[in-house]
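Next up is one chain by itself, shown in structure tokens, the form predicted on its own.
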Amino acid sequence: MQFANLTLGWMLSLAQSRLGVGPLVQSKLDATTAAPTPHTAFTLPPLDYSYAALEPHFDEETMRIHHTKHHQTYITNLNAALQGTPFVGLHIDDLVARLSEVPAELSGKVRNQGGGHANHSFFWKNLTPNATALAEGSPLHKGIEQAFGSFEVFQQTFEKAATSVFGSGWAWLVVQEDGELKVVTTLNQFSPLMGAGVVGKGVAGFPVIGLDVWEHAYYLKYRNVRPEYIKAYWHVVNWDFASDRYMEARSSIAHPEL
């Protein structure tokens, strides 16, 4: 499956566009000389289910903490960096797909911070109680097909990537630039929406689904077995979800003026 002309602002006004606020803000970075902006605070955002909803394979206590404790250390963290300067008011997921444009002294902590509440808010809405399989010859189940084989072939690379992360990271199936859809991994709080010359131009793209394998997100239940939660994973994957961020990506690239 062949789209052209993927690009870093493609993937950025899709995240613009799903999430409703509107068209490029360049000229809040660019507007130096500009008055001061209040600062608009990121918050924790709501589960769509209750902590224990996804039990037996996610345990409560985990997600609980997961979510109130990790989560919202991420937030508190960048509220306090982002104090004062001009990149406050950005949604996340445009803040961390144009880290490159962030100073030194900052982007350390944009990239972590900024990052762990990406991917976060990312990852549970790519979870739900009420999983059920991904319905064969739905446009995602295609491509998926297309990239890799077989459905079966891509749950093993996304199992085997998932597992081969050393330390903390993350496994995810994104569309990259050229239109394909590709299993890849980042480390510790690395986006694929950083874009190629923050995580490589085989990383960066547009998040499909994505599985945090830090250790915090599952040792309480799986202990050192991380292979365990990446297959319990499998029961909880959002597929509604998945399917309409594969299909936000294809209309795009079909209509890269959206």
Second form
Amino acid sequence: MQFANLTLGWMLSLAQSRLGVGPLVQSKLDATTAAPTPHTAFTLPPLDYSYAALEPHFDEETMRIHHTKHHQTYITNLNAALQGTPFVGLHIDDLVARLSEVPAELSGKVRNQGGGHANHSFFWKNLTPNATALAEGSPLHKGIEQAFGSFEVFQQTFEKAATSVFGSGWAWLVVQEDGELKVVTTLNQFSPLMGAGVVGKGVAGFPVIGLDVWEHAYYLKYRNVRPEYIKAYWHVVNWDFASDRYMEARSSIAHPEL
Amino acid sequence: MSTSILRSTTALRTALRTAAPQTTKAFSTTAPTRALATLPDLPYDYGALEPAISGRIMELHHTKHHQTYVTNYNTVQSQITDALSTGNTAAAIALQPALTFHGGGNLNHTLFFENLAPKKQGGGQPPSGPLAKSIEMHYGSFDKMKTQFVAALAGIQGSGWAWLVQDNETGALGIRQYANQDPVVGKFTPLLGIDAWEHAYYLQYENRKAEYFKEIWGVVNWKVAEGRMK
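Form predicted on its own already given; the form predicted together with its partner chain follows:
So here's everything in the complex, that chain up top.
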């Protein structure tokens, strides 16, 4: 127990000096690593809704396979890779922000499988069967208008980005280190949370919304017509969760000492 | 059946050849020409590769995915040709990723559908001639080569392909992974490719890609692969 705490404390100070994740993500990390749970393997987080709840936009079969097979496989592989290492017990968002600390022989696996776990965990919370439009006066709506000119232009930008991923990947709306909102994409299971050292300064940030554009996310219902799937996504975006994320990011930047 | 393969392959090679811009000077008076790519026919029915690959997948894969690569490749060709003929180097270079993706997608799928065959057209029959000898020389046995090939397929992160290739200089065989639609060009000649994108198997195998990587061998056309050797 003592050794595990020492190791985690060492890792934390290393992260602060080396990683350069920025005050935004760093303060989140500090908060979540305050009380680590040692030696707890990652588990599949349950959805807040049934597999059929997002119909007709996201079909039940895809939701079920996506959650119980694809996401589970990332977790199973990640746990296997991390067995016996001091990284067991970290929050997944901490782990993906600390990829540079993972030994070289594990880093590829941890990046792919850990990224997969982080991205999908975020994705399920990002979706809701009770989607309501983002309130026009809300901070996030104002932030989007400021960054893109209008909400419609933001949506077009996001759709274009999601369509243009040449292969497997994700489209994101992130808050960057300077507090600005930006639409970015990542390939495979890279996450903006991985920081500038891994995904580049232009992509690094704190996700507010994200869309999986791997074929497994839409193929059963939408076949090759990814643009239709992207349009359907707007019907299930959890803007309450997105707004919370935005406020979290903004307050971290405003008060990095917290 | 075989003449349509020849015709489409010749057409493809012609298309690739004439699409190469003639740029002897920065602003060439001979505008680069372009030849529109067309979707090559399959040398077998959509359902003919069952049970390894379902007819539903083959039809979608051919009429939707491959067709889209053909269509978009033609669009990118137009855009690059326009950029080059107006001396807009930056614009032409900015189109490289799109050219690689759509052009590569067209190349890859053309070769892929050619290197599959129904059992009654020789699909799954192991090679017997020079390719067999080369496989034995480089891998010890056909099964050892297959094991490495399957490992390469299973190890692909995200979308991509695995290819049995031949080194153009040494003639040596190799198994290589290619991400997204990156084609086998340059140093290596593609002999046999397997599509590991999810669309290649998802409707039938869902996330059970190991099963697909096992079953596909029953419909691989090793004769075509051998014909690609230099």
